[in-house]
Structures are given as C-alpha cells and as structure tokens.
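What follows is a single chain, given as structure tokens, in the form predicted alone.
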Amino acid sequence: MSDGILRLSHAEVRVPDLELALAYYVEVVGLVETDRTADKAYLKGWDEHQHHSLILTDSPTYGLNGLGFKVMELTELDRLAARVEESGIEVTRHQPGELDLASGHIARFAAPSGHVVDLECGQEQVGNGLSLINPPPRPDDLRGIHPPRIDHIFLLCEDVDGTTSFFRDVLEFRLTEQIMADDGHQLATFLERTHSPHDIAFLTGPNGGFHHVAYWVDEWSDLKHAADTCAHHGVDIDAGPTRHGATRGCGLYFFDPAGNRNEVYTGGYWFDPDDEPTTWTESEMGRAVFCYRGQVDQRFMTVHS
C-alpha cells in the first residue's frame, strides 16, 4: 500500500501552434504520443507506463496549466485531499476521464503558489512497449533525445517559505536542499518523495510562474546525445550541459517552439527520509545553480506564467 504521493505525473503547457509542438516533442525530445483531442495532445517517455505524463493544450500563450502527483491508492488521494481542505484550501473532486483522456479520480485544488495541482489515482495504464517476458533493454523505434520518464518541475512562487510548508506539512513533501536569503527568506527549495533530490522546486518570483518541466536520463552521455540533438534540430540552447551545486545533478536546458523550458537531467543522490536538508547561502546562489561557472545568467531567470 503507498502512503501519500508516490511521485510527480505530469504536466499540462500550453502552446500556440500544437501541430508545431507535437512535432518537436515527438522528433526532436522524443516523447511518445499517446492520443489527441481537436485541442489536446498526450505524450509520454518510452519507459512511462501510464498514459501520459506531458499534455500539450493549443491555446494563444505559452507556460503551465497546472502539474498532477500520482498517488497510487484511493483512500490516500481521499486522506490528502482532506489535509488539504483543512489547510482552508478548497479541493474539487473529478471521475476518472472527466478533466482528460484517460486520466483517473482527481483531486484539484490551487496551491499557495498559484499553481493548479492535481493529485491522481488510477490514470490509465499503456505500457511501456516492451514485453512483461524477456524484453529488450529498450525499444527499438526510439526518436529524438528519447528520455525514458519524467522527472521533475522547477517552478516559481512570491512567498517560498509559505508554499515550501505546505508541500511539506500537508502534502508531506520531505525538503532536501534550501537557497537562503541573507535576512532569513528562503529564495528556493527543493522538495521530494521519491527519494531523489527533488520532484518539486520552488524559485522566489511571481507566483504561478513557470521554469521548465525536466525528463531524467540515464547517465552524462545522454546529456551530449541531447545537446547534440538539438543543435542539429536548430533549438534554442538555454545553459549546458552543466552540473549543478543544489541537487549534485546534470542538466541541459532548451526551448521549445512556443517558449517553454524544458531539461534533461541526470545524475543526484538518493535523500532518506530521515537526511537534513542542504542549505546554500545567497553569497553562493550562482554556484549552487551552476556549478562550474558559480554565477547565473540574467536569460536563465526568464520565466512566464
């Protein structure tokens, strides 16, 4: 039986062109599709077994609908969604396919953030292509930077120290590493259930706003075979591929068509429950986000709603 949040599932951004976008997902990231509706496109990574864990919404701007935490059993979605009415937040609740193609019972709500937060139960499953018997490391027809599964939102918020306790203390999100300001703030967090450096991180800015959505990897080469891609693709490189100091990962950032970050990420360690956070001071911001350059372009910090 899982207790809480099991990990994070996916993320909704919109996009101007989805003809456009579903092509760079799909040729140049390498995520699978997986359905489409006249204003929506489902993907997932090729190891992912669930039906998605990225949809592409067509709309007139680019940035983030909301983001969803898979939760694997239904008296836990039920127990969370109640921490989090009485938190005084109000929660909605929807039946499996009512807010999207297979999606399963959800609870929604809006974050102290001003991000909308699904929590889910039972989204459809697909299968990661490959045979439950003897498989094949991986499939064969694998496109593009091909990252297997999702693996973390970088997000922004006014008040960090607010919305880091609630992910916390209601949603019971362990922290794992902290940016703190010089007058005690903290400037950035980063949260976790799956016992990586982080699922969630949260960046002081205005609330609602979004950084990138990033899908792991499995090792620094891939990392090259991504950057790699993209420049014969002609993407819009943002930073990397670059260590950073908080989380001890590796990444490469890069746009898509319509605006959004996106990263691929690898590397970190793996956080116990019972670990204490990692705290980096202000002076010593640039090199917990870079580690080798110890300073943060001014390009990075772009972010959008």
Given for the second form:
Number of protein chains: 4
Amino acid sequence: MSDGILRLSHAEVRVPDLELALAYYVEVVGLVETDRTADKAYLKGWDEHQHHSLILTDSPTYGLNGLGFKVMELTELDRLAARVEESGIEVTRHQPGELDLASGHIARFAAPSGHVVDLECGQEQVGNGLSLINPPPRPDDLRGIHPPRIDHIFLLCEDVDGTTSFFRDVLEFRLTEQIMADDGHQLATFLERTHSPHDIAFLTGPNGGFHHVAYWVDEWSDLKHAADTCAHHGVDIDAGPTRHGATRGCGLYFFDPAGNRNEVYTGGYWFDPDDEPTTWTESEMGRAVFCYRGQVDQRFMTVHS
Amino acid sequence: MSDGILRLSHAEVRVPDLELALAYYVEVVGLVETDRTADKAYLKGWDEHQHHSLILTDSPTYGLNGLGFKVMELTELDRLAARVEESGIEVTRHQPGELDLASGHIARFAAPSGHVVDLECGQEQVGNGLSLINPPPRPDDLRGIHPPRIDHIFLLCEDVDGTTSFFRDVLEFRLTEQIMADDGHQLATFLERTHSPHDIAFLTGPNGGFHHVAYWVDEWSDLKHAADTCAHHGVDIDAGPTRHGATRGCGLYFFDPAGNRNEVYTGGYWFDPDDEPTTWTESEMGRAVFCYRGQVDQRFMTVHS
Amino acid sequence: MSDGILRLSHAEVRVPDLELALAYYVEVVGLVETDRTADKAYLKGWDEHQHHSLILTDSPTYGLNGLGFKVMELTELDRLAARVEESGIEVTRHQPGELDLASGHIARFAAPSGHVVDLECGQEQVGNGLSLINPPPRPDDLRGIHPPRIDHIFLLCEDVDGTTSFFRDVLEFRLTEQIMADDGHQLATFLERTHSPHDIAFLTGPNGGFHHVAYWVDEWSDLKHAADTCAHHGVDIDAGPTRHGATRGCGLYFFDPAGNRNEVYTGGYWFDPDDEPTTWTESEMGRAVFCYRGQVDQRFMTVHS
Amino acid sequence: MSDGILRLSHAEVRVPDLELALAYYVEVVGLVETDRTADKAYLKGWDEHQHHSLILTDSPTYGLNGLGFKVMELTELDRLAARVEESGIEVTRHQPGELDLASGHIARFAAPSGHVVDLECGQEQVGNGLSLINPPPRPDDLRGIHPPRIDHIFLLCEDVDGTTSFFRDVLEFRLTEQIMADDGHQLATFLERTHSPHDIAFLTGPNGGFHHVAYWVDEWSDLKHAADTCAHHGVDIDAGPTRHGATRGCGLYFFDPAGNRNEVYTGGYWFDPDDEPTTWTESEMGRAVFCYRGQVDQRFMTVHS
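What I would like now is the form predicted together with another copy of the chain, since the data block earlier showed the form predicted alone; can you produce it?
So here's everything in the complex, that chain up top.
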C-alpha cells in the first residue's frame, strides 16, 4: 500500500454562457475566481489553497469535460499512471501549465466510465486568503453560499460494476456503499480515498454522464442558508435540504444556469479501510437516495434537460 | 512517502473509581461499553467499528496511561517501529490480545514528551451497531452526548519543539498550526495525519501531562446538546461552547468524575500536505485558544486539580 | 379593543386505532400523555402547563373533531360568545369538566368553515414537569421529536373569504398573509392572535377539512432531528424539512398512523397589529407554500387518503 | 383586563462618539439606520416595521437615557398613564414627533427604578424592506449579525421588589422568574407582556443602571454567527454563546464601542398568564444566569467600566 490519490482536486464543467455561469458561481455559490482566460474561468472554495477546484469552459452545451485527483508525490503519479497503462488504458503525460493555468504534472486518461480523468501533482498553491499569522476565523468578503471546499463528484456510466472495479483495483479507491439491483449488478457505488463516505460515486446511466459536483459545507444550518440563497436568486432547487440514506450525509441540490447540477453537502462519517461496506437493495433505493421522503423522482435520476 | 499512521486510535485514561467513571462515560458522554475486565473498561463512540477508542483503567489517581495510533498494514508498523528505534527510542512489540482485550499487533514506546505511545495494527472490529443492509441513519438507543468517534488528543510536555520534531520527522505527522513564544520556541503545536487540523497537539507543561481527549460531534448544535446534557447531570463544564482560533474548530470542555478533561469538538478544516502551517504569536495566545473571549484562564492551561 | 383570545389551546383529532395513535404521539412525536378514558387520550407538549393540547378520539375514520382557543377571563369568554351569537351563530355553554377531562368553561359553536370551535377559559393546569425552584433546562425523559408546545392549525373550507371575515370581525384575529386567486377571492389566509405569523390558517377545500396541526420546535436543527425520528420509525414524511414562503417559517410534514397530517414548525416572525399583511398572487402559490422547491404537489393540497 | 402594553418598543442609549457607535451598530450588529439628526441616530432591526427600536444619542458618557413600550390604542395609553399617575408618579404627555423623529403619542414618566419610561402609541411605520407582494424570505443587503428585532431590556435598580411591584401592579406586567436572596427580597426579576420569558428584567444595583438591551435572533447557530462577527471586528465579547438558567434562553453578550452591553438572544419559552413563576435561590444564582458554567464573574454583575 502506498499514499496514492489524496483527494478529488477539481472538475471541469461546460457552460454555454461563461459570463452568466461565472456570475452564478461567484455571487450565488460564493466561489472565489482565481483566474480567467478567453474561454475558461478558474474558481475555488474560499478555504482551498489550490489554484482551482472548478474550471468553467465555454462550450455549446452543459456537462462535464473531466475531473482531477490530487496526488502529492511525482513518484506516486508515475506509479498510478503505470497501473492505469497496465490495465490497458492509454495515458498521456503533461507538464505543469500545459493543460491549464496553474496546473501541475498531469497524467490523463479516459476511465472505463467514459470520463476524462486527470491525476495531478503540484497544482499551484494560492492560499486561502487568510493571514498565516494570527488569522481571523474567516475572510470578511464571503458572498452567497461560500462553501469552503470541494467534496465529491457523482457520475453516470453504463457499467457500474466494471467502473467500480477499475477505481478500486487500479486507482486504489475503497468501496463504502453500494446499491445492488435484484439481478446482482451494482446500480450505484460510493468510493473514497479520504475516509469520507465518497470522493466519487457512480450511478447507472449513459457513459460520460454527469450527475453533480458537490462542495462541502460545515453543517445542517448551512444548507438552510444555501437554500435561502438559491431561493433569493431564483435558482432552480432540485431537492433538499434533506438527508441521504447512503452516506448518511445531508445535501441540497440545485442547477447552475447551464443546467449542471450542483450539491452542497455535509455530514457523513469516517470510514476506516477495514470497515465493511454498506449495501442497499434495489427496493430500498429511494431511501438510499433520500432518507426522509424515501422516493426518487425521475428528474433526479437523470441529467438535467 | 508511505501510508504510515492512519489516525488516533484510542486513549487509556486512569480513573480512581471505575464504576463511577464508567457510568459517566456511558450515561453522560454516551459512549458504548464493549468489554470489561476487573480493572479495565473498554468503550467506543457509537459509529466506531473498532473495539475501543477509550480504555478506563482503575488507578489511584487520574491522568493518561497512554495513547494509540491506528496503522493499516503490518509492514507499515514494522517500518515506523524501525524509525522510532533509529531515533534512539526503545520499542517493544506485542502480539494481538497481549496488552488489551481485542488489541492488535502493537509497537509500544515512550515518546520524548514522556507519553506511552502505541502503534497498533489489527485491533478487532466490532461494527457500529447498524445493519450492513439498508441501515437506518442512526441506532435507536443513543444516550447522552453520543459522539460518533474519537477525534484528537491534547498533551503537555516540557520540550514542545523537540517533541514536535519527533512526531514530524519520525512518525510523519504534519504541522498545521503553532503558537510561538516571543523567544522563538514553540509554546504549542498542532499535528495531523488525517488532514484535519489536529490528531494530536502539544502544549508546554510537565512531561506526560494530559490536557484532554476529544470526541467528534457533527455540528455546532451538538455542542449545545452536549452542554445541556452536562448541565443536566451536574457535570463540571470547563469552557464553551466556543470557537478556537487555532484549528478554527468549536468545542466544549468538561471533566469526568476523576478530573480528566474531555472535549467534544466539531468544525476545523481540511489540510493538504502542501498547505502552509499557521502561526500564532505569544501575545495572541488567548485568541488562539478561545477565539471569542480572547482570554485563557489559568485553570484551562493546567491539568485539573 | 380587549384581550380576547390568547392562543390556540388544543385540537381534537379522530383516530380509528386509539392505541396505535397514542403510541405514535408518545413515542414518535414525543407528546406527554396526561389522561385517558375509554375512547379518548389527552396529550400535551412537554413544556405546556395546560392539561392537554391534543385530544385523540376513537372514531371510524381520521379527521378533526374540533379545536379550542384559550381565553384568560370569563368576562372575555362571555363577550366573545355574545359576538358570535350576534353574528347569527348558535353558541352552547358548558361547565368545567362537562365536555372533557380537565376542561374549563367552554363556549362552543360551529364556525362558517364547518369546524367546531371552542372558546375555553380555565382548563386545568398540570405544570410542565420541571421544578418551580432551580429547574434544569429540560426534563430528562424526553422521547422522539418532543416539541415543547402547540403552535397553529391549518384548516380547509369552501369560502375562505367569508371564514376569514368571521375570524377577523367576530373573533378579533388579525390577517398576516393571504394568497389571492386571480379572480380576487382568497385562496388561503393566515390569521393570528399571538403576534406570530399564524395561529390558524384556511385553505380552499371542503368545509370541515383538516390540513394539519402544528407543534412548535425551537430551531432548524430540530427539524432534522424530527425527520430523523420519523425516518427511524418508518413514519410517512409528506414534505420537508423546508421553508415556507408565507410565514417565512420552516417545517416538516408527516402523517400519523390514521392519516392525519402533522407539522413541526419553527421560525416565522413577530407581527404588530399595525403591520401590513403580505399578499401572494396565485401564480406564486407554489413558492408561498414551499419557498425552496417553488412547487406544491397535489397530495399536499388535499387531505390525506 | 385590557390589552395594555404590547411589547418593548425601543431603547435610547448614550454614546460619546456617535459616528463610531453608528458604524458599529450598522456594520457589526447589522441594524438598519432609518434616520439621523445632529445628535441622534435612529436604528431598527431589519424585520421591524417601526421607525426605530434603538436611538443613539451623543452624550459625554455611555448608559441608558430611557426606554419605550408600544401601546396599540390611544385609549389604552390614557388608561395606563392614569394608572401611573394614581400610583403617585408624574406623567408628561407629548404629541407625535415632539420628542423624537417619527415618534407617536407618548406618556413619559420616571419609574421607581430611576429609568425614564415612555408609553408610546403610533410611532411611524416604515416597513421591513420586503415587498408586500410575493416577498423573498429576507432582504439581500443584510450585514453583520442582523437580528430581526428587539427582544428585551435588562436594568439595574436598588429596590427590585418595589420596582417589580410597580411593573406588575401598575403596568400590568406578569412575573415569569425571580432570583430570591436568602433574606427574602428579590435579587432579580423577569417580567413579560409578550408571553416570552422577559420583556424587561431587573437586577439589584444602582438606580437607573443599564445592564443590556437584547435583540432577538432565530436560533443557536445565529449566536455562532454573531460571535464570529464580533471576533472578526475585534468587538469585546463579555460572555457566551451560552444558555441561561433563568428564561432557558441562549445568548451572547458583547460591548458597543461606548461600553454599553448588548445581547443577542434566542430560545426561551411561551408563558401563559396562568403559568406559575419560577424561583431561583441565591445559592443557585450562578446557574440562573449561566446554566453551563454555573458561575457569574464580577464584570457581568456590574455595568461596564
């Protein structure tokens, strides 16, 4: 065993109207804009020290361009890239700054789920805006929901079993929970590297599909603040504030102006590598997703349209 | 770099009246008793899967007998034990069950701070009491404060600089925050393995000194519940609910019947290994400890008496 | 102007299985059972001093038998009863203990909405279970959701305009909010005596209809506790935790075993008698009811079946 | 019995530096400035409809100039003024706008406690800044702590027994709680008109003394936000967030730049006129004030200096 992937680093999301999307992510979500090019905007949660955890890219439609995981050591990047190649998947390597502003060393490949995945080492650190000497508890210019940091990403793919095996066997993720179909295949899986209930999760659906990216908030009362903020700005709220059965976490779902689903999430639990995964049966899927109502509507199970 | 220490595993605390202490930790703190011998009681937070995170030992006085860190792989236990021995400290090795009920492989040594430290691999897992199939969000028999799990331990020692170097250089902890005396030595240091603000911390004081062991609660409203519970049972509350400057976390301090200080703690932040540590100056020490009042009274800076 | 009605005192609800309903209201809702006859059970929130705020009555089906308002002075009871009679509605008068265990002087009549309304003066006081000398902040035997007290009742009727006029003109309620149909009649109205957003509210529907009775909880985090409690006991959750547009309060809706809708509610605002009422237009009715989702499903707009 | 006093309307507080105090009350406390003269500033909580609940007056030192209660009907103002005069206290009457910008009809007198008390009917209404048609849940320009409204005032006087009798017998307040000295006199009393635990309270001390004015916040999490806000602005926090034994409410105490103590308060309970008052004994006074720590320091028992 070795240190491997540290955590989810960032997501790159497509938006047809970059100005509108940027205004939303800054004013409503309360992310911090750290950089800007003609067709990309770079954002981060206020307490993140890295240059970005969200890249908005000007595109004809919405959806996910890719996601990145943070790796601390270049030797670990090499080791993991070799494991991916051994699994039969082509990996391309990129130098710092080659693919994105402030990006580090990157090993890029297409996962079996159809998603572009980056393993990144050495993205530039820009600090969280607080002094390193006698800091106040928070900056004084926070706006909107202002989550401190990215938490997890939830994706769709055709073959959840195969994708899960790849993330466990090759990328060294651990399975925390799964929703099993009556026929024995996995409808959804939850995988972690940070000992939280999930850093990434997969749900049965079209390959390359994007369900949501989630930012962390500290507690249940922050979800009310988030929902109030969405309501105030006329943002389309999809579900919540509510609690999930799977992960035991609480969240609020809503859509950016392009139609990408966002979540702010809190709660969950600590997962030791020798803890046993939890299994949900197909008949209890509604409660696995929404613990209180116990039902999932069709809109939630699909990408937005 | 390698996986090394996973997290704080447990603390062993001395109590002169084991029955009274056990009643307190079960009824007020809401820990789960998992085992019992003539002179020891084993307890855990309800959501912990390990056999114990707190051992109460019948003793003439209060204080800390030792603490343990969880290591996932025996090869890592060997590697870390070798590092400790190379630093000039004697290590004894123990087989599963040899030192405690349900204990795993243990490498035991005395840290430069004067505390007995165990590196443990393979403590028995007993589960968190929830079904692994379609579980409810929590057990239905929770009592008292019922924190889900242990969080960190705070110790006293004469040489904070030297102890901190040992924990960083030999045990591979990372420094997140420090309080610096005007003369340039460290008054207090905060160290982590779990990317939280602290898994262990040291404050200037007598070697072997025990400031507190902290259990995690999920949010600020749980601290009010904890304080209400303490007030209801006539437990001596030392400080809080309040927020710390250092770690930015929120906590409540109170004493067990023997005089050992407990904390329930929430909040804090995620710390990447390439984030910069925060430094507090001696003049701001009051605010580093208690962000709101900005003062520390003498009782808090010492062990209870 | 005179003191008039103090507050909502109690509701009498029909349940086909009194034992089952009683178990639910005690174990899940956490009300306190204060008395029992062959066909009735008397309950109150733990912090209420009155004998009962909820009467369960054995009946073939669910629904509301009636509701009561508390009046402090017998002269005021007489004055209000006379006003009701002057409006052309028959009033019957009842002595203490005549209609219910522990009941006070009662003036009973049928409101234009088809609901049986009691004005009651002098229901027996039983205390809240805390000592009157140096009390702890709460009793130590609270179970389930354990709301401290009743808050409001929400009823259906055919003629919301006429019913609202009766409650304002005759019973001296004040209008805080209303939802107006495009054709100019009132779809829903919110009325108060306690300077809260509503002690009683009416929604267009069948005369005598019962939407829900609401108990107060102190804050948003209590709604999560309530939802967790419902989820744990398999209680059918109808909606929430969420925020209302009208009243700005937050609530959770769920059903008792008989099909009567319950709410636990918090938030809202203080309303001075010279404050202006708020009006919602028909097109914004969804947001008036559920501020976050902005939609009301058909189930919520009807009585349960 | 008659409607009498509705609620605490406003306090007039002395500040030596009006600009500084105004900046503090607007930026830190988050009150809304509604009007200004050369030597006075008028402020209100964001959700108050009245013109002001706090008047800052330029003065050589800090302290309280007076307080006002809201009365809804001029006939009630006359009735109460007559009762005060019958008790042997001189009352002066003032026309709308005579004593203050936007003021209503006022009956002014000096209470036995040495405080100037106004009974006011018809202070101008300015609205809460939200639309009366389809409003959002809150304004979008809230700053600082932003409590919605005033809650209570806490005063010092030499003769608590006599002052309490005056407020009960003449002004028709109801006693909810009292702290009794071992010699049988009242050390502190809590009095209400709004069925909350206190609209005004008295503590033994110098006549005319001002302990604090309290604004309401909705919940415990708002007290953390308030304390964070104070810490961020370097405001001197006196005590809390904590829970009181008396009133069972939770609060945070801090000082304005002039040395006037402020509180933000939440919780408490509903008090019916036929509920029994609660009594605290002298030996339990620490817990009556601060339920968790159970101790009151000397600073808190005095006015600031």
